[in-house]
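This document opens with one chain alone, in structure tokens, the form predicted on its own.
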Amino acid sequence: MKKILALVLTGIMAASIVGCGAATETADAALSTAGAAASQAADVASSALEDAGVDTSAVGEKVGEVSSEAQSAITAALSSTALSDGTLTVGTNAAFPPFEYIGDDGNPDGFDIALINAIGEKLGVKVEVQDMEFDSLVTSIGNKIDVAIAGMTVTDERKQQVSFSDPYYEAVQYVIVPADSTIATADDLKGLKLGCQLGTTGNFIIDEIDGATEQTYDKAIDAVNDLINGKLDAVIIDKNPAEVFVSKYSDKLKAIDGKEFEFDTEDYAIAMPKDDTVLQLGVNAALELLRTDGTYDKLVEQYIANYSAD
């Protein structure tokens, strides 16, 4: 399936140079090697291209090409089993502000939730969000939920179980410590009692720190509360939620950039069923369109840049 769709999309990009006829020929060549199900998905993509009528002489031809290619992938994504009922069931953990939290109406809200709703709108499907424990999200994909969005970092370990969308946000881990703490480097963390949310990158980092005693929590705020109460020496968590928590307890806590501890930057992405290529391409296409039309930047401004913990 991946090979067939890659060939179809190659044909789509060729349209910007030699017109829709060449793209159709490329797609036809791909279809000759496909099975029935793959052929049907690719056929839909080819039809969408023909309907789009890419005009390479137009002033905005680049935008038109991107939109045409993305829309073709989105149309093909509707053949995914995950979208067969017209609903994208999404798992999240609504305790990771500003990416996800419980809104005033009692439902999950935040940047990730707004983003996945916008993706669902591009895909033309209804979005239903389920609040779950973070550590159960990956194993729930393909049975309880279709995809997961929860400030989830792309790791090789997770790639063995699920596929990921293109990254939608770059992050780095921060270290939260008491306001009067002298902790400043990676060596200072050795042998300490460190807290993190279960199943997160912080969890993996602590496992590699010599002599550290690890305490995991279902919710990051519980780790922060134990830090305030003197039960932990530090908490390792992503930058944005770290800044949110410290803003609420600025007299008691401070946050230190993970670069001071030589932590690597990481990418957030949407997790989905392993090797569901049409869904993956469709989600990526929707992300591309949201970046192109300015929606993504507006959501960053609304939910991340202007987030207030109050």
Given for the second form:
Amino acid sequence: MKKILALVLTGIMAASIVGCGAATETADAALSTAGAAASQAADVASSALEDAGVDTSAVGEKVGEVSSEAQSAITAALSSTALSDGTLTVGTNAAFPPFEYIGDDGNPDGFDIALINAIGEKLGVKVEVQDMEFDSLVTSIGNKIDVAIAGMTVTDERKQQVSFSDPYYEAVQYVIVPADSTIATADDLKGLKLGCQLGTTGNFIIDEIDGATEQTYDKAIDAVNDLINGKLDAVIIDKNPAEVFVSKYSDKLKAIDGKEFEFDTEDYAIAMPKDDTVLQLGVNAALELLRTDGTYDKLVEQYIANYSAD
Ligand code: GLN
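Same protein, the form predicted in complex with glutamine (GLN) this time rather than the form predicted on its own?
To see the whole picture, the full complex is given below, headed by that same chain.
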């Protein structure tokens, strides 16, 4: 019971931070925490508290406040240029499993696609996904597409051109090498022939490696094939796709955690027109509702934890 009460209090405290009118970003983060904590608290606690004869209406009110705030952010977002036609046009690069790939029916599928469809549902708009080169996503936002979801890492450079939603997944670059390779540290990468997908954070890392010969590809799998054929010494690519690609050729390749090379962790987020704050708040509210109602965890389980490479 003590634990339940503590949970309830956390929810109430987190919810009340929102009311303080701190800087927008802090309030956003607090709103997100508050939503999750308050609703989780309410779920776990309400029946137990009622059994104990405790008045639960205060908790209910706080939960209501948080989700009604999310709801008004969503309503406001519908007036954004992006959503005014009732359709969210989404760009992706469907060659990045398990986040996006071409499904059995020939259309883009994967965690990101499921997530953006669920966001569209919360926003009450239709979602249309377009498959394009990763490197042209950022410049297509606001003209060919409304937003991009593509395992895209938030970077300061990209923030000059687009705004990002709250992060939805943490990643890190991995290094794929031949199974018998002795490459193990950042120093070992110097002067090597290194492959990556054009315009990705793996590409930006290779740019900084002394003496490296850089080979860029439109599709990461083509870099992996060149590694298998002996044309490259290593490929630098995000963790989850690295694991998927290596699992297909585990006799020939191995994937090494970028932490061994001192690579920073990265955050994936949805990219959207720069400074379209109403759209951004609406997407963040939808994301928050999906975390709160368990959809987000379900999608992680379905698409990431249970991804099968064939
Ligand atoms: N996370 C990397 C980036 O944002 C790679 C994304 C991708 O290739 N789809 O640059």
